[in-house]
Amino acid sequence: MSVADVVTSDARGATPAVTVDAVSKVFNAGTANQVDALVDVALDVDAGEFVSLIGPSGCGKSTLLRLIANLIEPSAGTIHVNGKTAARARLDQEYGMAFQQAGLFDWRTVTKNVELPLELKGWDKQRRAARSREMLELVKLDDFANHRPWQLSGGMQQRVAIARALAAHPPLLLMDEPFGALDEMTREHMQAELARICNETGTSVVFVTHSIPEAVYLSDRVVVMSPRPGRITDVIDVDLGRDRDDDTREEDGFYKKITEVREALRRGGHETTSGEPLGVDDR
């Protein structure tokens, strides 16, 4: 058994990194624009734990997910993060995000954007350099500290931006379609490193995709979510073993997983072509 699996046993017995128990959320209630985007949801993930949300555009995948950060409220039921309440954990910074569009700052180089969330939490400078230099070897990108983001290739660019959500070494890391952007060899390899980086970390993810081969390759578990409003139709358990990388993508329970997923999502009314996005536009 090897180190990563050790603390990922561990972990799994621990607080649940997030609880999300009967939850709602209705946009524009008691208008005539109102929205049912979530009804009824409910899911645990567990310390450790990997697990995608996957479904059609407007399913409330991406709604879910900021509600799990705290920056919108649910209209009704409760989440918790590591224990807290939703509003505690982002107070307390439980978590790191990452987006589609890696959001650094062009004037900053690569080690002070990954410095910034650290700034914020009022690290001095030499610890901040140290965690930063720790972050950018995670990434493998430690020949680039002093690099400019503009300078960097995009997949080079959302490295730099999984760095500085996990510099805190925040539980939980939630990740919105983090690859979307990226053509198909370079998002293979970013979902790789990400794979690598989680199982190293023991990080717990939350991570939004429209790609069934990518819920597939990185989750411990899929969570399939019907059209709007938004529920949680199936979970799909995926036992692929802890260390993926490029064979993992050929084995036949890879395949096994991925036509799983697909016959979920066609069960709750979503037709989808093999290997292809589900949609582009989320909320």
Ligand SMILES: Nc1ncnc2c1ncn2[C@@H]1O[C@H](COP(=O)(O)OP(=O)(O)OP(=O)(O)O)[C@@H](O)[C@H]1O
Contents of the next structure:
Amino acid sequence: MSVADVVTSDARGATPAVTVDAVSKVFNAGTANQVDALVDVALDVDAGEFVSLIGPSGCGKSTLLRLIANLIEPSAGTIHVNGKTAARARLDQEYGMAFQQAGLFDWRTVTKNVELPLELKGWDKQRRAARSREMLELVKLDDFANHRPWQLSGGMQQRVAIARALAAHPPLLLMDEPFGALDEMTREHMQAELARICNETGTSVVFVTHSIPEAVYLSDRVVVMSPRPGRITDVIDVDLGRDRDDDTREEDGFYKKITEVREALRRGGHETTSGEPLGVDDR
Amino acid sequence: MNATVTVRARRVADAVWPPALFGAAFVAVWEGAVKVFDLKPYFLPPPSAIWREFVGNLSLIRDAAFVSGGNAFVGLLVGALFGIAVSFALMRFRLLNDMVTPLAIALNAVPIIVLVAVFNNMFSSTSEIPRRLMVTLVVYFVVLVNVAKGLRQVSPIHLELLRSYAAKPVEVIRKARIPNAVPYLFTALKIAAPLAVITAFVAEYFGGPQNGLGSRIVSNIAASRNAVAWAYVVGACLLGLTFYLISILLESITRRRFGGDDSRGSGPGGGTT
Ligand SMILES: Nc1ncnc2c1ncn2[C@@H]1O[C@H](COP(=O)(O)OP(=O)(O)OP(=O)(O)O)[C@@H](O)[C@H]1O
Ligand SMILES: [Mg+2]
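Can you now output the form predicted together with the named molecule? The one shown was the form predicted on its own.
Following is the full complex, with the preceding chain placed first.
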């Protein structure tokens, strides 16, 4: 590791990965179908930290993620990513993004899909190919580099999407239910892979999910949200250590945290609407 | 490798023999019916007579096929180019799109072929331009509607991803819109190719130079040479089939390159309505 590397990683430690300050988002303001998607939300994500957003459907998880990504603008408040404004951070490709659907480009091979963000950064061909190979090894898909996306299973496609999101080595990863469409086995496998990759690369993550165990397994902190209006009702620290594997899922501490998050969700749900289903899995 | 070739050959053979058998049976019944019921040649000539005339007039039929086929081809090419160009303009200017697209879709349901009479009036009677113009127009609308749809209907996830990569508008067009529209273009061509040949034939019924398959059919019927007219009909069928096969070939190539997703490849086919 060179001196420059040490300095940057130190600098990373100093600036939080994400700062959300007093942010509100109103859709269709002033019309009959006005929606207060988020009201006065504050959230800090430290560098290298893994934070999950969990909450019933419609509580504004995706909205918060899209605000951080600068895909939409806040109605009030400020958002910073890595010390830059959200807009600047997007232009500098400070984050990678993955959604519930892999969203691969059918007309590109797997490698070319991973290379797309690098093409747009203006990297030359050789450098792109080298990085794409590296990323595909990371998600264990190097044998499928020249396949077309539709020739892969859903779980493999999702891994390509994650490789693509990580390709530019962004310091921050934004993920919106990336494993939502996967079966339970693949899902647990992908969670372990993601935990390993983020540990290896020191990437900070904001992760939206509907699954309590998934949130607890992956996160340093679980942020519990509640709808109408969308807001943060609880933040739960998950102190299970950084190295998590399949054994983590068996630990007593793991179950305790799951219960804690579930109760926080219940509280949040009861404050607004009683008796309505929470829309969150216990899986 | 060899095994897959044999398998494919077997599949093609399996697909071909039923219609081939049916066709042969149909021709046999036709021949038999003409003999048994003693149908007069001016009513229905027997296939054997049509075949004799087809072989006897082969070079004439070929020349006529080149004229009609040339008209169809030129119209197909020019119409497709114009259609592509204008669909880019529609993508760029939303208002224009809102004005033109409904019109283009409506025009697809109108028999604009009748315009050829008007075009014939505009140019000299020896000109091929009215026919080519007609084919161009028919192809143009089919290509326009489909390609414009392909350029516009890009998956929202792709657009968000590109925005997250800070892609410039030109890059969004190059990386997402154009590749997305390619299968739509080939679907449009698959619809337009047979339409172009049909239009080229029918346009000949409205006058103009007497050198294409369509006009030869008309003139031979007028001269009571029914079997010869039928021989030209056979030529017309073969030409139409050629255009159709070429367009299918093009489509299967792009499908292999651009995705095995049938829903998208054939989806825009309904786009003309
Ligand atoms: N573009 C938009 N226009 C209008 N309303 C919107 C828009 N996007 C989101 N909303 C509204 O904002 C609220 C929050 O939506 P959001 O998608 O952030 O919820 P979510 O927590 O991600 O839900 P889910 O778990 O179902 O994905 C919802 O009431 C939704 O209807
Ligand atoms: Mg959502």
